[in-house]
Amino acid sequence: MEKIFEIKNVNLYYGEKHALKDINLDIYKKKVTAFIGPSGCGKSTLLRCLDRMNDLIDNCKVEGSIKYNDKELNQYDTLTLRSNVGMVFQSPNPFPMSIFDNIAYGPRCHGIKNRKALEEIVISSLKKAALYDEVKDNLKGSALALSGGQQQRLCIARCIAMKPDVILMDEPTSALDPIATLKIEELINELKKDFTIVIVTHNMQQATRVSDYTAFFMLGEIIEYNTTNELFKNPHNKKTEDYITGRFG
């Protein structure tokens, strides 16, 4: 199996705070990799090592090797970088503007000017996101009227304009309600097919629902990381195994 990234050694530090302690983990193409835990043990943190997100904060240091497509991380200019890893974040932020201007916007700031060229991006971004069918007929419609989980659709589909190898996902549903919940899951394993996908979620039975392998993560540690199906039927390590099972966090 074909890896996207490869992660070896990685310690991260806020200030004094060993925040990531001698992360390995292989992340595979075209996979979904799930990231659970209880809160505060470093599974945001991780995720957003992948597109240089905690760059932007001050006191934070990354040790270690990040590869993306055999070429460390920090060869990569950031924007490059953004335009192939999106990440879609746990509250659901579109831009106050059209349904349709905030498709468009990625691709028009690297220099798609062309109308019909737009639409057809923005056109099939949204199909791509299950959420062309409802927004059809209000394209110029302002985005912040949709529903939250709509708007979520939106973020996806607003990613999925700039043709990433990627998607981030950052507790994408856990602010929305049961059936907003289900659309999106059904639309991680439909973009699978297209896109690798990594995802933190506090959610178990969202993991393995949409994930092909899973990292345990605890204190900063990653505790263990298989297959999903292996690692909830059959986890190798005792605290794995009483996280899953409710008697721990």
Second form
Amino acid sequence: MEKIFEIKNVNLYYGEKHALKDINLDIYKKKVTAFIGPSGCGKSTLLRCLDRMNDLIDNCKVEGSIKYNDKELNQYDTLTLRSNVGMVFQSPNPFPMSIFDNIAYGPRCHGIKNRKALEEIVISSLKKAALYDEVKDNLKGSALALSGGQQQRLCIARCIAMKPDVILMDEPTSALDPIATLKIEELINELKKDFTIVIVTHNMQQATRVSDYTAFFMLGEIIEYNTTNELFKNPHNKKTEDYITGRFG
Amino acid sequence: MIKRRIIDSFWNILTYLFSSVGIIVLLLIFIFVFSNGASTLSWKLITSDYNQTTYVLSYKDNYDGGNFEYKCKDDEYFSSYWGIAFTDTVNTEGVDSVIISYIDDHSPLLNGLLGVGNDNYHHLQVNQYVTTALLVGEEGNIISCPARKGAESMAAGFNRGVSIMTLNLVDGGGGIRGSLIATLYLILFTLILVLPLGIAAAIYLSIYAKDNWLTHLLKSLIDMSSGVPSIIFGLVGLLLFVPMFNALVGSEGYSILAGALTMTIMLLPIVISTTKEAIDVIPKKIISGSLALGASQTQTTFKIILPNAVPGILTSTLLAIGRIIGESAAIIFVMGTQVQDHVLPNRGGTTLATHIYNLMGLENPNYKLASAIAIVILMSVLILNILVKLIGYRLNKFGRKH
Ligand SMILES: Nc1ncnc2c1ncn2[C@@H]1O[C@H](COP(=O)(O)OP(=O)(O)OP(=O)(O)O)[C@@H](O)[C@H]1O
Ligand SMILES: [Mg+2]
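Having looked at the form predicted alone, could you now put up the form predicted in complex with the partner chain?
Now the complete complex, all chains and molecules, led by this one.
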């Protein structure tokens, strides 16, 4: 299986706080990898390492090696890296502009100006994010007028518009109702044909439903990493077992 | 319990008392300003020059007289011989004068008066003041009609004269056109300077500046400087900017440019803090969203941050305009108190506010004109404030959600 990320001996500090301890992890291409674990254990932190969003945090220091496509992450230019590794946030964050402009935003920032080309990107991204049918008559309407679930799919479409290899999702359904959640999960199952997906979730069922691999975190460490099937059916570590059976956290 | 209630109601009554006193005083000021100024305020006042133009004219040929007819209004006096009516009035400087209130379409005076010394025909107009007239009677006697004797004697004198030796006219004067233009210039130049500087500083402070002691010091300095009395800025302007512009653009002493720079320094804190507030309420997740798409910080600034800070920027612009219109102390120091009709950026001049200062410093202070200008100032400030409120309600996308 092809690795897309190779994380080796990563330690991360927020000032004095040691937030990630000796992380070793491989993330496989065109698979869905889930990060689970109790609150504050460093899932989002590791996720943000993968598109170097931690660079924006003033006192954050990363040690160790993260390779993306066999090249050190630090050697990429952040703008290129982030257009290859997209991110969907915990609560939907559409820009206060039209649906069309939201999706065209990324491509425009990377120099695509041709109206026809942009239109094609917008429509195909919306279709891939299973949102097109709901908004096709209202592309000029404000994105803020959409429902929460629609907004989150819009953010996924916005990500897809950059034609990334990887989509990072940080608890993408935690602000949504069960039906909207289900739609996003279906979408993830659809998207993994084309993209590598890393998803942080607090929902065990969600992890089993959507992911191929699961990493269990605790207090900044990876306790266990395995295929989702194996990890949930046959956890090797007592802590993992306690957590997934709900006796913990 | 009861004691507590008594104390509470005591403070309540006190609060109402003081605030109603404040409101009553404010109302009285408004009533004073409006009752004094409303009659003087007119389009003519706004469009005419401050300095008067004087003419000395004559009608040398003997005129054999017309028999003009005109139905005089109450205070008008008509000369049927020349076809002209006069009215007693008080000029903008508060002196009793005679004004031309009507000229018959066929009156010889309409286009027949010659300038003394230059022989140009003069087009006589209604609303010009007559300061004095010397006419020649049928027997060659000289009839003198000074304005202080009033409109009635002026009309009577005109009826007896067959030619006019000299007619002294005063046109316009007392208007605020120059001050209005100077105010607009000052607003324009100040905004050109203060907006880019203020917006850039706000963007720097909210987005790029590292969170360290230097930034904190800078922020508290900015906050503090909004409390500095304007006269201090006036001093700085006088000692620094006036000489600077003298050297730079060859202004002689006071200049509107120095005024603009002084106002820029004075208003910078307001513009920075209002813009910064508008930037700070933009949700962080939207900014991260843009960066996570691989947009650069510059693109994020121009496409996400600035457009969403527009309401704040507009608000600060309007607040700044209000302050410029109302400012006087600092302006007097750097722009002088001499009212100008030909306004130039590298010369001094008065804004509407300092025009009032100038009027009240005259030998006989002109309350009426001052009040009229005060109305203009109050109205502009009122409109600006209403606009600020409207913008606050209409355009703010994030402000109330957070
Ligand atoms: N910007 C930051 N500055 C300082 N400390 C931080 C910062 N972000 C996170 N931390 C700390 O790092 C640790 C890991 O945080 P992280 O957000 O990665 O947890 P998480 O596993 O995503 O938790 P949750 O499930 O609640 O989202 C926490 O203890 C948190 O307090
Ligand atoms: Mg998190």
